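A single chain comes next, written as structure tokens; it is the form predicted on its own.
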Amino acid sequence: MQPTIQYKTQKIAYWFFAACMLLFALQLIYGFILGFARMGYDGLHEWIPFNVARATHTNLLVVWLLTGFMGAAYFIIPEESERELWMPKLAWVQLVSLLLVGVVAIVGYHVNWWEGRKFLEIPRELDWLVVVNVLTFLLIIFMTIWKGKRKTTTAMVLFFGLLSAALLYLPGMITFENLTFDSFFRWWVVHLWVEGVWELIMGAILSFLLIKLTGIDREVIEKWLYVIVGFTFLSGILGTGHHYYFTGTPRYWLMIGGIFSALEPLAFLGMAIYALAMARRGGRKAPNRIALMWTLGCAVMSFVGAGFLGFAHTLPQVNIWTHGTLVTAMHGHLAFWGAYAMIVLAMISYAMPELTGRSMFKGWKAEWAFWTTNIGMLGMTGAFAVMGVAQVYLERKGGMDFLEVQESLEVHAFGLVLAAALLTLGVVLFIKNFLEYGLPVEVDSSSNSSGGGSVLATPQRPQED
């Protein structure tokens, strides 16, 4: 096949999505760490211990999928504003940044270097950091949208999710003496930002995709993602609440986060709906089944992961036993793979091919990355469930000892594992594939000097057998 870039300056994607691929196999690493210590096997204590492991874990994972949707944004946002990026060189100076800040996060929480607010765990000197280069990551996204000759839906909504992301990253700089004050508004960057904001960019992509792999008229498919991201994001903020049942608020949040909770079902349940909807409709036979079945199953699994199960714990009847347990990370799991690891993979498989002019996707490790992955990850959230009711029933119920309990999840813990092996032989092979893609080709753009049209672009090497 031939690439089809339309502009030069979408190569940038290439170097965030190789980022994002490094950071998440860095993330699996920490993640087979914390792993094997709820098995009994906590053998680098001394060096790595299980907080700090926690830490890193769950730190890579916003950054690993925070870089990827910049590069899907590097990638998207030329081609719906038909012109090249506005001053590409800073956004290679952005990329070079935000992976310094990433690494020196990292080695800061193994020095013991860092705010100790969960999920807020960086240091606020590179708050600031992180802060100037999201900054800078919109300036060169407005200003192309600015200067483009069309201002599409799918532009415009993945531009305010990341922005509206931006500005909810603000409260969490804020600190308070008192628990309760300081625990609300740091739910506003973590809730908010997972169960808000993060799906305006989701919406974004998926449509994107969608538009791109079935054919389907834009007119459409943007209208849906109008109603279907608007109901998501509003649920998504007044579920808010189900954080605030325990934590010294009043007791009108109960109610306030009960209902909502209960509606954000409805809007996954919608969203997956939509995307097998219009992938049907569409009525084109996508020649990258990869990139589609990826972006499907972002819908399907989204639901399940964050609707169902989010749904399944989060009403304040069930929330009172289940907050604080590993019940919880059964939930986090599926969502955040659902929702948001497979909307990057999803973009991903579409736009490598795009990019290097190869069809990696028809071999059977693009396909068998989808299935272990994914078969991998329900595996993980069964043993999350059976070890998360487990502890519900034998501390919160039982009443046994904290640590005794642990002990006894360790059986289980072994599953988990398993399962973790199964994904992360997927994650392998999907990084394979992607390596064996190789580097994007160089195009021609002196058809292109006014930063609109197309950009013809020539293979650098022979094509795939």
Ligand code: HEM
Given for the second form:
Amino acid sequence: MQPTIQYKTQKIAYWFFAACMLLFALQLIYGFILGFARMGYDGLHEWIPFNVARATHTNLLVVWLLTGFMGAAYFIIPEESERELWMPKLAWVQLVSLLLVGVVAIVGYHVNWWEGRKFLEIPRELDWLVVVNVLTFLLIIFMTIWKGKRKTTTAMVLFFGLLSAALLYLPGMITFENLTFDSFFRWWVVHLWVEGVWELIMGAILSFLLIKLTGIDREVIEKWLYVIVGFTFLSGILGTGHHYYFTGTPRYWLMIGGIFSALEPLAFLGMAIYALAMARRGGRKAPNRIALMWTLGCAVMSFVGAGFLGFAHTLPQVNIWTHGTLVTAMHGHLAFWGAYAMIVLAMISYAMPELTGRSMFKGWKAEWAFWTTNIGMLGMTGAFAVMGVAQVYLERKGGMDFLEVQESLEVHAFGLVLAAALLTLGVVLFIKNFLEYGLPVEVDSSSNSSGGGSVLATPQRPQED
Ligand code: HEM
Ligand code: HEM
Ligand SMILES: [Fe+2]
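Moving from the form predicted on its own, what structure would you give for the form predicted together with this ligand?
Below: every chain and molecule of the assembly, starting with the one above.
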């Protein structure tokens, strides 16, 4: 199999994906620190206390997903726009600076340099560097689309999703003395990201993958993309209200948040039905079956994790009991996994053979990676569910002391860590598979690149399939 990428600057995506794998592995290490601490084995407490490990775990998650989205954009946009990336050298600078900011932030957390706002712990000084970094990325993507031969719906939705994600980072940078205000705007970032604009990014990548893997006409696939974007905004924007229950905001949020957030699963259900229907209709049998498995898996698991398990605690009558418990962690894990981790892994599975000219997706490793990660994550979700529900009954209904409850949950954390080990086995297989693909090969690009020369020149042994 020969490399099939048409534009040599698409290769920059490989390095974003490689960074992605590294950060993902690190995230899991911190996951285990948390898991063992939950079992009562908090031996690292003096050096890495639970709150530091937790912030590092979730921030690494967000950064590896964003790195994956950026890699996906650098791969997709040249193909959609039919031209090389604009200023590929700048994309390199952007990758290196992104990793630098990430390392500084993580080291900072370990020496107590952070802000205590869940998910947005990065100190304000570093926030500005993030802004510059993301602006650079958006400029490259925008200029490539702008100068490109065509402007497809998929590219526009992807760009709009990425741009809105950047803009929505700003409300999280305002300082408030008042906790209600502070939490009000924190959700503009956290909620409107995962239940708004990140869904557009996911929808666009899904659309790109379905076009490539099912062979169905772009017109059909992109028409549905509009419907999903519409549904996402209709429900997701006012759905923010499900975080405004009992936080000092006016009471009407109970009604608004409850109704609109209860509609949010429809966008995810829409995506699942759409992906499955397209795959059924698709005449072409994609040789890269694994990429299709991740793509369809993503569409289904995002509905289960975000839609179904989100709905489970979104009504105020339920949320009054479950708020901030391990029920939230149960939903948080499967939602992030199904929607965003899986779309990034789908994109990597699709892009690697194209980038390297090898077809490593045929072996058992790639398939086992898919099943063990997914079964492992479902197991973890189950363990969190047991812990969460027990916590609600013991602490909030039974009135047992908070710390006593936490101690009584330790036995269930054992199941969590076991399931996490299965997930980790799958991730190790995925990364091993990734490494076996080797580096991307130099490709003879027939297109004219006005943006600059080759990004990579790595000769690679040809290999038979
Ligand atoms: C892929 C999409 C989604 C992701 C990645 C996601 C992830 C998360 C995470 C990480 C949290 C904890 C946030 C925090 O406390 O700072 C959370 C909270 C919450 N999510 Fe989602 N979610 C998604 C979609 C949904 C949907 C569609 C619904 C409703 C149908 C929903 C309902 C909720 C609710 C009610 C909470 C608050 C829980 C509490 O009060 O402690 N989520 N979500
Ligand atoms: C080795 C595997 C993993 C283990 C053992 C693990 C364990 C944990 C634990 C114990 C927490 C803290 C819950 C608490 O507050 O007590 C946590 C938080 C979290 N983890 Fe993981 N995790 C793992 C992998 C992952 C993966 C792969 C994802 C995403 C795809 C993820 C997403 C999250 C999120 C979003 C939170 C915050 C949840 C919330 O706000 O309630 N974790 N994890
Ligand atoms: Fe939300």
